[in-house]
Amino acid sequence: MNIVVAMKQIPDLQQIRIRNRKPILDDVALTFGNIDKNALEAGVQLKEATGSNLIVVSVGTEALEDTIKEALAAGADEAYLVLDDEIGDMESSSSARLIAEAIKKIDDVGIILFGEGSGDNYSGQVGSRVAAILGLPQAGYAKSININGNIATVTRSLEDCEEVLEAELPIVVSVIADINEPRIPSVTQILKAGRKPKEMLELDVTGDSMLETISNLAPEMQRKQIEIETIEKLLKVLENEGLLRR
């Protein structure tokens, strides 16, 4: 059986900067998103647990090809890649189209896992998408998942409850961050990713959905600039913003 895991090429959140109310993009490394991560580890504790290949699928610009290095070395077996310099502003139904025509081109496939949404701009809709193009069951908000056979058993993390379900497979489940740890890669590991297969797909996109972001402005914040001298005022400060009781 092959376990497949969704992943999207994203910015480093942590390298972004502000500027003018502005992100400031240039020269920011790309990585995946830390629920992708978490949907990774899931998918490799599955892995382990039925000694499945995991394979991993990506739509991305041409730097994909280093990024997926990333997953390679968390412990995905191989990975389907769909490249384009294009498909960074691609809107979520088109990234599921793309996504969807890459599973079909691999066989015996088990299980698909995505984040329950993207670290850009967690829309939460491809994973939806997918499993309504592929005609499969999906389940959503998974803090748990085992497979028995044929039968997967997701544990679902509501609001106000916990629900459990089970269904045959083929199934799309999307996993909340609380799933598990992303494991670090080991030297060694990150050192083998390099070589471990990759296929890359030639799917078309033209004619797809672009995004175009109108306004992506940090909010505006305003220094009161009060001027503290002692303990004794800061205290009387924080107080009088209603963020100290005494």
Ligand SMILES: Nc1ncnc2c1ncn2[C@@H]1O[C@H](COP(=O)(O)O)[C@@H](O)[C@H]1O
Contents of the next structure:
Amino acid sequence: MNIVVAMKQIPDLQQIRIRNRKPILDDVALTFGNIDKNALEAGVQLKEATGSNLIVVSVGTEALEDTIKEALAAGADEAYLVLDDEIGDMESSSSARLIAEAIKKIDDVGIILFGEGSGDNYSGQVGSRVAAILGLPQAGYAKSININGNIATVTRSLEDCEEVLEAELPIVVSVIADINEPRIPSVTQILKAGRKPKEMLELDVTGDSMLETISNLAPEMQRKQIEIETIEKLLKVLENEGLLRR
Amino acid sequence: MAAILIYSDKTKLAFELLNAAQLIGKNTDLTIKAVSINNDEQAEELAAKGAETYKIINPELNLADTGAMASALLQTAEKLDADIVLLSSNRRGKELAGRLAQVFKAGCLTDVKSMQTENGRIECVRNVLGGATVAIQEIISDKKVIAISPKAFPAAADEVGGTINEYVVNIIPSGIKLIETRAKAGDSVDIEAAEILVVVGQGVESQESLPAIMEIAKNLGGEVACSKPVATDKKWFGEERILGLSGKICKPDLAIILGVSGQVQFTVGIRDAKTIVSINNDEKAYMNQMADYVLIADIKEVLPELQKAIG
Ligand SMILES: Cc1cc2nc3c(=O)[nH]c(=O)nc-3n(C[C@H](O)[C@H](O)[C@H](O)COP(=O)(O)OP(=O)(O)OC[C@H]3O[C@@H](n4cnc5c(N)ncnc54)[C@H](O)[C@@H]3O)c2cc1C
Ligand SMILES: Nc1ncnc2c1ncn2[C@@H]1O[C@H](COP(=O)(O)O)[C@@H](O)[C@H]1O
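Form predicted in complex with the named molecule structure, per the form predicted alone context:
Complete assembly follows, chain above in first position.
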């Protein structure tokens, strides 16, 4: 059986600086979203439990060829990549179509794992869209996944309850950060990662544009940033501002 | 006449969608139609808000089967000539939004926190880059699916003229079985309503500090909130107290933040507070740049003093 994990390359959010309210993305390192790393770890654990093969599918710029090593070092066996520098910030509908096309090229897919949201856009759409394109059952916001034979059992966490869902494979599952603690690859794993197979898919990346971004700016923030030495002084200041109604 | 369709599994959120739909529909000839699925009471309540309500009752349609739900809503939207579908951006709603958008051939935005409408254009405001920036985006495809954050809009007011129409759809199950539902333990605190929040971050090193912090919050007339790892890793609190991108967005008058580093996914939840106090032992903590008043101190040491003054 093949287990597929979809991972999105994103700029390292901690490195983004804001200038004139605009995000500066030049020279910001690329990585995978944190929750996508949880999805990968869930894939690695299922692979170990079921003796499967683990394939990462990712759509992004040419830099992915390098970024993908992170995932191959952390336990993926192969990667299917759709690379294109022109597409820039791709819309969820296009990424979903390309991910689904890539998955169609893989035989015997048992489970397709997503993060609950990508690190940059966090829209939680792509997994659902892929499930729709492939006509598969889906279970979102998983906090645990078990596979027994050809049945997947997923416990998922909603705001006010947990649901235990069951479906025959293949199934699409998105995970939340709570599901696991992603392992840190060892040096040998990192060294080996470069030699693992990578499939570069030639797919038509032009898609209909459904969204328009009118502006994208950091919120204006003016904070006083006054340093106070003691609790006593702090309480006095807050009291003077009428913030403590005691 | 074209329509806006609204649906949420949660009645409270459906009321908010109704209000949002009224905003979009204002000065247009769009009519508003509400869907309720396997929930008689919700249909009644929507009708009491003046909504033209379509009630689908069919035990074979399981809310947990997102594929079947998307197909049910697609059929309803097509039959009622709706080009715009509003869903709630709770977890169920978000999951449904992507699936419905795909089969509806619609552009989709989720986690929409406000909207401006002009000449039939709907500008949606949402956080991107983990909350570092706020984007204004518009769906330009003919069909649109918009998932709106809880509490982004107030509930619609009661109105006369609502109707309930029983409605039948073909159920196309996708193969998901619901085995069990477990209620989540956790208190029903509403941190979004609090005027003062005392926020526990990972810099609060010991669980033994919590009673003092709870007492301080109580005496200030506020509530305790927390950063995500405090709830999800340490399990000191339930998830309903998490501030941030995957938690709640709060706008209290005063936020006293104890030991939070201030990563963007957190600050997005509190940056609209009127006054922010950060207590942190690291003067370089990013949270301090986001604060009006900064106290560089070890929480273990200042907490007893704070408790004495406010406790
Ligand atoms: C997609 C995504 C969504 C996320 N959503 C959220 C969200 O909704 N909410 C959220 O909070 N996080 C969220 N996160 C996680 C977020 O990135 C941070 O990891 C988290 O906010 C860190 O929590 P913290 O500041 O409490 O802990 P830390 O980052 O560990 O910071 C602890 C702080 O306490 C200080 N400190 C330590 N000891 C002391 C002491 N004795 N006295 C005083 N100060 C001390 C330290 O200097 C440090 O600044 C999300 C992450 C991702 C990827
Ligand atoms: N370009 C991409 N390549 C691979 N996987 C992706 C891509 N975009 C999104 N995903 C996957 O879809 C999930 C949800 O993304 P989003 O809908 O953008 O929040 C992510 O957590 C990833 O698992």
